[in-house]
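Presented below, as structure tokens, is a lone chain in the form predicted alone.
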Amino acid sequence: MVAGIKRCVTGILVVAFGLIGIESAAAQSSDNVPPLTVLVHGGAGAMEEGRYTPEEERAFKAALVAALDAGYAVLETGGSAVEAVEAAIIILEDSPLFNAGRGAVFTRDGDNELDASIMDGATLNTGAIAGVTRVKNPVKLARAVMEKSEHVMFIGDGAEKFAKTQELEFVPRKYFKTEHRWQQFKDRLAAEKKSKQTQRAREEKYGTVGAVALDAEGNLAAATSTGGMMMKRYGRVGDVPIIGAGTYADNASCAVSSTGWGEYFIRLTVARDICAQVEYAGKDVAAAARDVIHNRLQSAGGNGGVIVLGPDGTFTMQFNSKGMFRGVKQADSSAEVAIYGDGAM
């Protein structure tokens, strides 16, 4: 890895057959206490260098840094990993740059439908929501499901009725609309009508956002939030709210947040598989993530990526797409972020 992360860990860039991942080596501090850590992602996909202007790159990176700083500030003041991932996700949901919260993509019917999930690695307690349209910060609702109900997942109108009982902030549907996303929707709709095809482009940008964290008590947490797949129909739900596919956290293994072609992440239970390989096969987080992303997911025809954090502070960011918005902040270091698949942070 580059110098910024070397202040905390010894970094390794893995490049094999064009598939790229970022990983850390042993990350424990001199007194053998794992470092406070936050990782975030803002989606993976067709993001080869040159796709964005320098100004756009700076905006994306600034948003990632703000999310890392928000999550780390929680940890630094004694907050929990759950609180940290929620704080980081809120920053990304509020940004119009990512496909989550404000800035979410449009469905085939011209609506915004939002999904989110969160998991506490200390208790294995989880919360998830799908298909909400008016809750400002879906991750807050997912956490409320986890902590204030006996259930794991609520959907649609039911989820929003529950949100009202928790006095969460509601916004008009137009809040989520950005001109950039609306133009994307109109362009895709026009192309679909012209070609008479409804199949989406195979290689595109997945703007799902996610965070994983390790707190001072040694507890892990993960959270993920998304606007789903552009032009989706019939109430389609992807991997994000499905625990074990898009999100998983267990102090016994690791914390994972995923981004990519959700159907494949569901079929392969990507997040849980990575943690299972750590727990049962004794792999480190990097080896487990490489196997799932660069072998199983790749062989199945899916693409995307994951951020993974172990209870010892080791981490990895693996993806088989051309790029992934990603970043890390650990104790005594500044936030480090990257977009493209060159391994630079």
The other form holds:
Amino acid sequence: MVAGIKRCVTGILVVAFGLIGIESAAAQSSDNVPPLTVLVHGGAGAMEEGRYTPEEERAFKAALVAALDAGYAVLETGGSAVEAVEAAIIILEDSPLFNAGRGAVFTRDGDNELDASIMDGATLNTGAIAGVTRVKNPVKLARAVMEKSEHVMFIGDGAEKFAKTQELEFVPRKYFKTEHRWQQFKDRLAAEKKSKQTQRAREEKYGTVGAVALDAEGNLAAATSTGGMMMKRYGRVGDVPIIGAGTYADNASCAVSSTGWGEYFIRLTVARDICAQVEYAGKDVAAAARDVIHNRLQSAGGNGGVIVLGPDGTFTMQFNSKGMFRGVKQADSSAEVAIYGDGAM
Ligand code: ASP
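Given the form predicted alone above, I would also like to look at the protein as it appears in the form predicted together with aspartic acid (ASP).
So here's everything in the complex, that chain up top.
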């Protein structure tokens, strides 16, 4: 495991990078004010070193930095954690690089069906949507569900009807049809016909984006957005819009956004389990996330990762896949991003 040290205005933050992810050891300033913090992920999966060209790596990292900067700018100007996670996710949804919004993967029928959720750790208010096909930014719709409806989740046509009442932007379905995802879809169809379904092929189906944030009021929030798993069947809904599986935030424990093989994250209620271990067992966020990802998820046969942030600004990013697009921006330090399992930034 390689260790790095990162300085921030609130003190010295020790960050350890390794196969299992990144952990912060101490985050509070001497006056006990938790540092403004944003963490993002752009999906976990089969991204071993050498998979991407240097230009591709630069593009992924630039998008992660842009998302961190957007989220952090909100916090710095007194915005809420909810606004910050939404701002960060919009950048990643608008990028064709990630499996969310514009870069969504294709279903088995060659469609794009998008899921998203958001949660406010101060109130436990939350909103989620599943199976939308024409809303440009699913995270905005999830936030509208949270703030402008008396419900928690809308699906499909109903979700889009609600989006219309909120005057959210609609795009033609072809907006989501990016060339590289279409090619991936056709390659996968061809491989399946030859029954070449490898572990790597399964891992390549992921790519969700997520963000967690801590604002100046000490409030946490989490949000996650996805095109789901490549080749998913009609109407399949994964963990992303399932509160407690793909997303959870509670000021009493932590904020979590997940990525990976959604069915396992639902069965294990990954996000809530991490927060419950913090809340009931008194674990720190790193210990709780390690247990859920490296013991429970691993033994169940699932894979993926999480970004986790506590109300004191301690954070962790854990994954049991080859890599995870991820990054953090805390206090006045610059954004740090990584892709591979060695955690090099
Ligand atoms: N968790 C997402 C799902 O199962 C996929 C991903 O993280 O990329 O829908």
